[in-house]
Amino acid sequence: MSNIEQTLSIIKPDAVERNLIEKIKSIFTKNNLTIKEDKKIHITKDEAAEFYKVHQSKPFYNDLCTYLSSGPIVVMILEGENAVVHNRKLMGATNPKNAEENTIRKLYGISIDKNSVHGSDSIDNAKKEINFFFKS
């Protein structure tokens, strides 16, 4: 049986300002996930605290929420077979010096904050975090 499920993902706005946009998402098509529906957008830093909410007793929070909002961001909904799990081990570790060869974050990340991608970590989270910026 099949699994088959939605995750979102997001190129964030180091990896949008170099136009990488196409190139990631060609990572994710060449590996069996679709992409359903996506939109370029610039969120408000209100916005971002909203959406990283659940890291808000981190230290980096500050600091990734204005990341975050620093300029425009591709939103997508990812398909597939288990595509949370998938579309993480495609992102790679969240430090790219940490990350597995010709993962998303290792082609292309700068830093642990400009890691190019965000990536749903559960189905759960997929849910809440595809609703927060593809509301029907």
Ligand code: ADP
The other form holds:
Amino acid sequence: MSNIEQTLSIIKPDAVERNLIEKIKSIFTKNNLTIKEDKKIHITKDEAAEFYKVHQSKPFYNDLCTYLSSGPIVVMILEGENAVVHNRKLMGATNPKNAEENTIRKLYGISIDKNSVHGSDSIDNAKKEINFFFKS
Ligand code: ADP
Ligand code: MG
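Other form of same protein, the form predicted in complex with this ligand, not the form predicted alone:
After this comes the whole thing, all chains and molecules, with the earlier chain placed first.
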């Protein structure tokens, strides 16, 4: 049975800065994820703090919010079969050092904080995150 989902993907400042937008997008499209919407934006630190609210108790929260608001990002709605898990698999582990070969983070990530992409981790969070950036 087919299970078409949507998930939110972000190309983070380190990857935008290194002109990796098209390379990362092509990894999604070659792997059967359709880019339904996409936009390049530059968010404020307050917006980043709202987006990453689930991490507010973590020691890295402040740096994370500073980082996500440090330059342009590309936010996308990806759609496809099991899109949430599929995107997480294409991204690879949070720390690029631990990411599997040929994942986005293994190919392009610099460090645990500059790891090139964000992806929703559940259907529920995907809905919230899509709504955060693409209010209908
Ligand atoms: P993921 O992005 O793989 O879902 P998390 O949700 O756990 O990972 O963390 C959100 C983001 O916070 C990560 O992508 C990474 O940029 C940053 N981060 C996570 N853990 C650390 C850490 N120990 N030190 C610095 N930054 C971190
Ligand atoms: Mg996460």
